[in-house]
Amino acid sequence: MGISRKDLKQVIVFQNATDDDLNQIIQNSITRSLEEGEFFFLQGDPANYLYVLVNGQVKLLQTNPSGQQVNLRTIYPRQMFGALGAVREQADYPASAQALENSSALAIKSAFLHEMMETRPYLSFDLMKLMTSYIQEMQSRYRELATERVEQRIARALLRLTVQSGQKVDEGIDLAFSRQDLAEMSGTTLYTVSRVLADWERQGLIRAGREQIHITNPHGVVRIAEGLEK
């Protein structure tokens, strides 16, 4: 499954380029498939390709040098990632990027997007806002580790799950994820997690399952994100 100028534009970082523009980008670019599991790139690898995911989801994970995960966040379908290489010169990949399904994504040439943004200042303007937006969100989840209960990092996690990929329903949200990815993006154990949603499911907020939750009331969980229940 290729991707069109249309889905093109609708990434950021392209929202502002020309049919030619576009059309050169496709021309010097790839489709990588990948089945769940696998990896588009790993931590510390050169990052000379740019990724536009086609479908699927990808999960971006950062690895200490004990082993242990951090989620940084979920990609999903029009959202570009791993262009650290495009704005720096022998740069490598400060992350990993793994399938969380069968995903595929246009591979971009680092040094390709570089030269057109030496022409092309849309480009250089709007790299600058994705990258300035992930520059907040990591500044909010440093501020929550550092201030927040555990529970209310929890569920703000929940709650950026239920802007990004959440499925309303009749009787709540419902939302696809594993436990190991939701105590990995609020900074905790699995062991936690699977703690605080059991306490979560007796309290009626939310009815949890292996791979996915149902939030059946979205008004408490917001309450526990800002500290209004302890």
The other form holds:
Protein chains: 2
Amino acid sequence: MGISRKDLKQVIVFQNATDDDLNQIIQNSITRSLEEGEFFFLQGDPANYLYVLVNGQVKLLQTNPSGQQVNLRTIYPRQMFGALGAVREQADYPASAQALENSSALAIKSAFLHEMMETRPYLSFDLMKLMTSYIQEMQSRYRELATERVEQRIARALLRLTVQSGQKVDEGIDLAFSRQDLAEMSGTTLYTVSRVLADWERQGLIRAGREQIHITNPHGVVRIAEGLEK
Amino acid sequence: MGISRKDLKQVIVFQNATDDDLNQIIQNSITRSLEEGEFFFLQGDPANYLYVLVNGQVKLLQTNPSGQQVNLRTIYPRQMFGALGAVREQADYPASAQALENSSALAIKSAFLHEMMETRPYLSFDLMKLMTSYIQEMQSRYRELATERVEQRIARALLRLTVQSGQKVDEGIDLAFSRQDLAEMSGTTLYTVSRVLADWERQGLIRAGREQIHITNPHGVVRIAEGLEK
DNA sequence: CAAGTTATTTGTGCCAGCGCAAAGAAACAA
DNA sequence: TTGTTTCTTTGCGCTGGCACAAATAACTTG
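Next block, the form predicted together with the DNA, ref. the form predicted alone:
Now the complete complex, all chains and molecules, led by this one.
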């Protein structure tokens, strides 16, 4: 199952690409399909390809020498990942990309995009916009981790997920993530996440189940995220 | 005191610029000189200018709604800062830039660079390289903050500073930073930094004074940063 | 449906690191 | 020199959140 020009045009970085450009990109790429749990690439691998997720869900994570890992971001369809390598030659991926469910992605040769960018300003330009948003997000998350307490960070993680993937439901929002996921996203442990969620459930803010969270009172969660509640 | 083409060429982002480009940049910019403690811009201001530091030292910091702040990075001469606004129109600075000592910087109109980039691929390209390095650094720091303990983070902060600004001395490295600075850089409090440094001094790793740290045993600090010591 | 696997909850103990406060030391001013 | 400011140290109490372990609970598989 391939990807059409029209699909590719939905990708933020390619929104200004010409049809001819898109065709070239498609010609210089292949589709990779992975099962849940498999990796598109590992931290430290040479960054020879960049990816556009076609379907599924992919987690970007970084591991430190002693094996602990943190979630950097979750990738949804039509988003690009692994693009850092297209900018510097001979770069290595600074993070790993793991499929959270069966996923397929378009793999574009880094060197090819690199070359295209040298003659197509709009492309670098759109990629830069993407990068600035990453920088800002990482800066905010860094600040949050440094200055905010766990409850607040978990609330923020939930809200971020809501924006990215939660389907709005009349009486709340449904999310499908494990305590472990949440812990990695908010820089804490699954034990703490479990306790906090149990607490919120008692307060009637959410209803929690196995690998899913239903936010019944989004406003209350926002208040916690903002640090308005103690 | 102005800045010459030759100086500007030292700036990483402008390394591939033509003389004509550099002249244009100089013509579309002004020099701003600030006293210690003053701000080039504040978080939330419209990002109308980007800066190239000519001399002095500038701290980029982010503040949360309740006023706590974290250090994002320190800028040294010939480095660019506040560039995010050149990419998105109508952007606001996501952080504040404060002069750590009397400093002067070349202020370039964001809109002007924006325009230049539309016709000069090399420019966006070099700026992208800079951005990727920021992203990677923020990702690492985020991971460190999430998974490493205070001692380790302080050691890393010291090493980062060593690379950026420390003059190598035969028997060690001299750094001029306050406990407060170190605390903001490693996401902790000045009390903790003070205690940790006192401890290291007892172990003979460093000698510490008011606003300065002399690393006598760099290798030992590296070991702590790597997490090899308990 | 029984057994196995994976996710979650919860109790308990513990300590790293925070926050406050107060005192000391260095730098600066006049 | 003496006061003032700024930076640093240190004692002390406190607690948020971690670590481990064990019990549930939910899902999967044959």
